[in-house]
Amino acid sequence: MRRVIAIDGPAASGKSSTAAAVARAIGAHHLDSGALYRGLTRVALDLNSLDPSSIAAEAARRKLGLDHDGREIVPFLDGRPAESVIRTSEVTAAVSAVAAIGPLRDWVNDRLRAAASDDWVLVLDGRDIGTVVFPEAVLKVFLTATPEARARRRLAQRGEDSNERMLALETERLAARDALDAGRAVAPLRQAPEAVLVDTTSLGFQDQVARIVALARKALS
């Protein structure tokens, strides 16, 4: 039986960093599903096309896929780790449009499911992991925070000034992204009915990790 812990939530809710920390604490493998969407987005930008067949064919030609780096499962593109080319502002601006394309979501989901194994626990973060990709996950967590709290963290992560104007702009961007992700026809962002809601607006990082680690250990016991 594949043992998957699904951590979903909106943009900048800290899903990936939290999921990675949880995986380390319980000795699990970690996979950020958004990395594959970013990889497809990089391919789409290089092609200057949103045609799903063309993107999938080019992704295959460039060998976009997942491989292990220790307990992290990470994307590779052109035979190399892809992190440096998928974490750019250009990719960030375009990834929502690519992630809304049904055939490309199917392409990603097939690879996410293939990454799970009976041999290890997989902590997987995204936006529809518990609702679509692994509805049978042993634990589902919905990680969230207010748009302003997420905006403040995103600015700090980028090393940018969180003055009133910048905070307002980033909050507006994240609220727009939330609306886009929640309103799309294909796999909209939503909390699974059985998911545990963890609101991190007033939680420190170690506190939110500890809370989910406790839930994970209970679910896996």
Contents of the next structure:
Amino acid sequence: MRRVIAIDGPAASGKSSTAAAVARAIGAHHLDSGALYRGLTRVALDLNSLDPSSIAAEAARRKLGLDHDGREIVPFLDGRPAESVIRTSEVTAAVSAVAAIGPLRDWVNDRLRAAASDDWVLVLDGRDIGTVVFPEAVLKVFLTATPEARARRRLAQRGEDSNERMLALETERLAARDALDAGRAVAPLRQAPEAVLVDTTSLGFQDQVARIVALARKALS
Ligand code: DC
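Same protein, different condition: the form predicted alone was shown, now please give the form predicted together with 2'-deoxycytidine-5'-monophosphate.
Once more the chain from above appears, this time first in line as the rest of the complex follows.
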């Protein structure tokens, strides 16, 4: 039986780094589903099109897909690891629009489901993992923090100044992305009724990881 741990939540809630640390602690595989939406967005920007069939055809031509780096499952594009080309501000600004296109969500979900195996536990983070992609997940966590706390972390991560103006701007940007992700018609960002809410506004990183590791061990036992 496939065993998936779903970690969903809004932008910059620390899902991906938390999910990776949880996976390391319990010897599971980890996959950040947003990376595939970012990969499709890179392709859409290069193609200058939002037509799903053209994007899917170009993604196939450029071999957008997933591969293993140890227990991390990571995106590849043009035969190379895609991380550096999918984390740009250009991709971040455009990705919510791409992620709202139904046929492209199906494209991503097919690949996420294919990456889950009977042979390992998969920690998967995203927006709709517990609600849509793996409703049968053994554990669902909804990770959140106030927009201001998330903005502060995002700025610190990028090594940028967190003066009041920058903080207000980043908070606004995150709120706009949350609104797009939560307001779209297909698979909107929302907490599954059975998901455990973990609010990290005043939790340290190690504490939030420890809390989820404990939940994961219990769910898997
Ligand atoms: O987590 P992230 O910022 O890398 O995600 C990029 C975008 O992809 C974000 O705007 C929401 C979208 N996304 C989604 O709609 N569903 C997922 N399961 C993962 C990400």
